[in-house]
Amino acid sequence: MSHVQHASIEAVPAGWRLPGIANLHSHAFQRAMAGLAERQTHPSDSFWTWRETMYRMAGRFDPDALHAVASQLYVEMLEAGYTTVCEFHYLHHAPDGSPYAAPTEMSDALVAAARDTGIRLTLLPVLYMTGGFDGRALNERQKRFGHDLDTYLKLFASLHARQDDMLKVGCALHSLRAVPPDAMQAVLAALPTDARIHIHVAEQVGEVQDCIAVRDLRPVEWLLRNAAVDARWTLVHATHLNDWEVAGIAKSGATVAICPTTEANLGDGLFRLRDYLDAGGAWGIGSDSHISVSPVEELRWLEYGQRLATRHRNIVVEKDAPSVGRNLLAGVLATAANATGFDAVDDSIVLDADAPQLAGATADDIADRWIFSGNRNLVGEVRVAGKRVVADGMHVDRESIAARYATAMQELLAG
C-alpha cells in the first residue's frame, strides 16, 4: 500500500486541503428509512428481515420523491466531503412493476439530484430478473425492479449516451442470485468498454449458502471464474471469502467497496481487510444504506472494526507508513478512478482551520486527526470541478433542498 504523499494534503489559509473522497455504493432512497428499521420484528432479525421494511418503504417512491430524497442525501455527501457517489440503481419502473412512459424517468430524477447538487453522479442502473439463485420470479414487491435482458440494455445505452464531465455511466449487477448466468455473459459482452461493472457479492452466509447449493462454488469464486473480473470491477460488500478469494480479488485488480455503517447495521459481518491488504487488494468506501452519511465514520468504523476482531490497535499500517488515517485516506483515494470512472483532479475540500480538534495539526498527523478526533464534521469548504458547493461547512442550497426533504418525507411516511 502506498502512502499518501504530502503534496495532497496542502496547507492553505483556510485550513488544510485534501482530495474529495469517492463514495463507491449509494441506493439513495433508502435514507428516507434511516433509523426506521431498529425496532425488532423477529428474535432472529438479519439483513433479510430488514429487507421486508426495505421493500416497504421502496413501494411509496415515485419520481419526485427520488428527486428530493436524492438532493437531501447528496448535500449531506457533499457537506461531509464526499464529491462523487456511485449510485446502484434500481427502482426502474413505478410500484406495481409497469414501466414509466419514459423508461429512464427515475434515473432521471437522480441524475437531476446530482446536477441541482454538483456533486459527481457514477449512475448504476441494475439488472435484476430473478429472485434467487435457483431462477424463481420475481415477488410483487421486486417487480419494479427487474428488466429482461433487451429493456435494460436499451436503458443503458440511453443514459450511457449522456454522459459529460459530471455524469458517468455504469453497469450493476444486482447480485449473482438476481442475474443469470446467461444473462451476466450477455450484458458483458454488450458493454463498452469505459463502463465501469458494480456488483454486489457475499454480503451475507445465507447467500454464499444458496450460491454453494446451485453452483457448487462460493460466489466470488464462482464470479471470479466466469468473468473477466478486472480493474473496471468493483465487488460490493465482499465480506465472507475464503484464502482462495480474497487473493483472487486482490489479484484481479477489482475494489472492493466496503461499506462498514451500514454492514455493522445489518450485522453482516467484517470483511477480511487484513489479509486483503497483505494480497495487495484495491478498496474503497461506502455509505450504502445511509445510516450514517460521512467518510469519516466509514474509515473509522473500518479500522475499529479490525480492532474489535483482533483486540490490537493500529490495523491499517505498513511497515513504511505507520500512520493508519494516511493510510486509510490512501486506500480510497487510490481506487476512485478505476470505481467511478472519473478521474476528478478538480475536486477538493478543505478542514477547517479553527477546529479546536485540529490546532496545532501538522501535513503528518491531519489525517490521523480529521477521522479520529470525534464527531463534529470538520469538512469547511467543498469543490467539485472547480466549484464551490459547500461554504463555512453547509451548502450553497442546503435550505431550500431541505425544505423539499420534509415535505416529501412527511408524504411519504403517510402512505
The other form holds:
Protein chains: 2
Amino acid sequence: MSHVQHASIEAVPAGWRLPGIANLHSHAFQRAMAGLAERQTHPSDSFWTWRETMYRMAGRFDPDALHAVASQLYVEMLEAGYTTVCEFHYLHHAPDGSPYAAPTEMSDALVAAARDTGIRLTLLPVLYMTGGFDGRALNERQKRFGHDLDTYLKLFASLHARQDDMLKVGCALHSLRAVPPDAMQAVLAALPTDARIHIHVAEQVGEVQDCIAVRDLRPVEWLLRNAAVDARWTLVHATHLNDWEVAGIAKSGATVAICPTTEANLGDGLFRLRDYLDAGGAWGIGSDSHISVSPVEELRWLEYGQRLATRHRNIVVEKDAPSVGRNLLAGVLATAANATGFDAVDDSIVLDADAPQLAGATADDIADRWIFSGNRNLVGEVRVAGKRVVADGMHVDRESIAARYATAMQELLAG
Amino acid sequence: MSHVQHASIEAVPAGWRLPGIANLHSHAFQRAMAGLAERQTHPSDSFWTWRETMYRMAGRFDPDALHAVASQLYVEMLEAGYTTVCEFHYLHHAPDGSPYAAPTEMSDALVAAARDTGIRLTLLPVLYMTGGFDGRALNERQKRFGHDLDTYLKLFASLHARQDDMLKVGCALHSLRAVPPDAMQAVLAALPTDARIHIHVAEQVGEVQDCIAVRDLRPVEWLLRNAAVDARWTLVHATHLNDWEVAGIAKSGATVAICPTTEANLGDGLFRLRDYLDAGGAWGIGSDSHISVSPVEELRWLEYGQRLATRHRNIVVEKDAPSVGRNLLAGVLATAANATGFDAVDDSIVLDADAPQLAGATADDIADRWIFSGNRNLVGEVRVAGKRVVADGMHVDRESIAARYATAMQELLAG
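Moving on from the form predicted alone, kindly provide the form predicted together with another copy of the chain as a structure.
Every chain and every other molecule in the complex is listed next, the one we just looked at coming first.
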C-alpha cells in the first residue's frame, strides 16, 4: 500500500484540500433508526434481535419517506466529507411484498435524494431470493426485498440504462444465504462488464457456521472458489476470516468494505486489518447502518480496534510511511474507483485551517490531526464534480431537507 | 445501578435538559499533542514510546502555554457537555526541574483557565517521587513532576486553602510505581477528610508485571490491601483486573475512571465493565489525553468495546432499565459528587431539539439518541452554577480563547 502522495493534500486559502471520501456501504433507510435500537430487553441481545427491529422499521417506509430520510443522510455524509455513496438497496417493493406499479419506484427515491443533495450515487439494487442457506422462502418481513432472477435482471437493466456522471449502477448480491449458487452464476453471467459487484459476507459467526453446514466451506472460501472475484468486487464486512481467506481476498484484487461503527454497534467483531495489509489487501469504509456518519469516526476506530486487540499503537503504519492518518487515507482513496465505478477527480473537501484542531498543522500531519484529534467536524467546504455543495460546514440546503426529514420521522415513528 | 430518573431528563423550550457531565480525568497539557503521536516509526509502538513523545511535549510548557492550552481544552469540554473537570496535574516545576518562585505557578495557570472558561475544577496536584517500583530516581524528563513529601504537602495545603464553590482540591498519587509505600501512608494520613484521592492503576500489563515482581501482588490487589480505599477514591483506568480485584473495587465504594478513547489510542485494553457492574461497581469517564473531548464518544465506545469483546449488543442494559443510554448516563451521574467533591446541582446542558438526530425524540429515548446516533454535537446550551457559558453550541469566549491557543501552539510546535 503506497501512502498518500503530498499532491493529494494541498494548502489552499481556506484550509487544507483533500480528495472526497467514498462511502462504500449504505442502507439509507436505517438512518431513521439510529439510536433507537439500544433498548432491547432481550437477555442476550445480538445482531439477530437487532435485525427484527430493523425489519419493523423497514416495513414502514414508502418512497416519500425513503426520499426524505436518504436526503437527510446524504446531507450528513457530504458535511462529513463523503462525496460518493454506494447504496446497497433492498427495499424494493411495497410493505406487503407486492411490486410497485413502477418497479424502480424505491430506487427512484434514492436517485432523487442523491440528485437533490449533490452526492455521487453508486446504486446497487440487491438480489435477495432466499431466507437462509437451506433455500427457505422469504418470511413476511423479507418479502419486500425479494426478486426472482428475471424481475431482478429487468430492474437492473432499467436502472443501468440511466447511468451518467453522477449515477453508476452495480449489482449487490445480498449474501450467500440469500442467493442460491445457480442464481449467483446466472446473474454474474448476465451483468455488463462495467458493473461493480458488492456482497455482504462473513459478518456474523452464525453465518459462517451455517455456510459450513450447508456448503462445506466457510463463506469467503466458498465465494473465492465459486466466483471470479476480482477488482470489480467489494466484499462487505468480511469480519470472520481464516488465514487462507485473508490471503485469498488480498490476491483477488477485491476491496473489503469495513464498517467499523456498525460492526461495533452490532457486536460483529474486528476485521483482521494488519494481517490483510501484510497480504497486500485493498479496503475502504462504509457507514452501513448510519448510527454514525463520519469518515473520521470510521477510520479512527478502525485503527483503535486494532490497537485494543494487539495492545500496541500505530498499527496502520509502515517504515516508509510513518503516519497512520496518511496510510488510512491512502487506503480509502486507492480503492474508491474500483468499488464505486466513479473516477471522481473533481471531488474535494477542505478542512478548515482556523479550527483549533489544526493549529500549527503542516501537510505532513494534517491527516493524523483530522482523524485523531477532537470531535468538531473540520470539513468546511465540499465540492462534487466541481460544484460546491457544502460551505462553512453546512450543506447549501441543510434547513429545508432537515425540515422534511423531521416530518417524515414523526410519521415513521407513529407508524 | 439505578437508571436515570425521569426527572433528570426534562423537556424545556430549547430542547432536552440533562445534568452536566463530570470529566474525571484530565492532563490538560496533552491537548497540545492530540493527533501528533500517530507517526512513530518504532516497529512496535506502544504506551511506552508514546510516553517519550509526551515527555518531549511536556518539556516545552511554561505557565502561559498551560493557561492557553487548558483554556482551549475547557472550552471544548464545556461545548461537549462536561461541566466539571478533575485535573490530574503533575507539571509542577520549570522544564529543568527547578521549582518556580511560586510553587503553585503551574497550578495557578489551570485555576485561571477554569475561572476564565467557567468550568468547575477539581484540582489534583500529583505526588510523583520515583521512576519505577524499584524506587529509582526520576529521570531528567520526569524531574519537573517530582516532590518530596514535605514540599508536596505544602503545595497541597496552599491549594486546598483556596477551595470555593468552583474549585475543589484533592490528592493524586501518580501511580504505585511513582509513590513508595511509606510515602503513600504518610500522605494519606495527612490529608483533610474532605479530600478526594485519585490514582492511576493497572493501565498497562507491564505495570502489573512490575508490581508483582517487586510487591508480590497485582497493583489493584496491593492497593486494596494497603490503603483504606473507599468512596473518596477514584481509580483511573483499572484496565487489567482479576476477578478478586473486580469484586474488591466494587465493594470498596471507589469510582473507576474509565477513559475509553485514550485507553484505545494507547492500546491499553478494555475495562471489564459488565463483570464490574454485576459486582455493583461505581464508575465514571475521563478524556485523559484529550485525543477526543466528548462524553458521547467516551460512552458510545465504552459500550461498543464491550460489544466487540462479547459479540453481543446492549451490554449496559438491565431488565428493569431497558435503555443503554440511560444506564450509561446513570453511571456517570451517580459518581460525580464522590469523584469530584462537587454537589453540582446547578449545572445543566440542553440538547438542541431541532437537531435531526433528535427528530421525534421522547424522554425515554433521548439518552440513547444522544449517545448512539450521529456525529453533530447536540449540546446547545450549558450552564455551570447557574451561569450560561455555552449558547447556540458555542462557548461565549470561543473566538478569543481559540486565538490565544493558536499562538501558543505555534510556539510549542517550534519549541
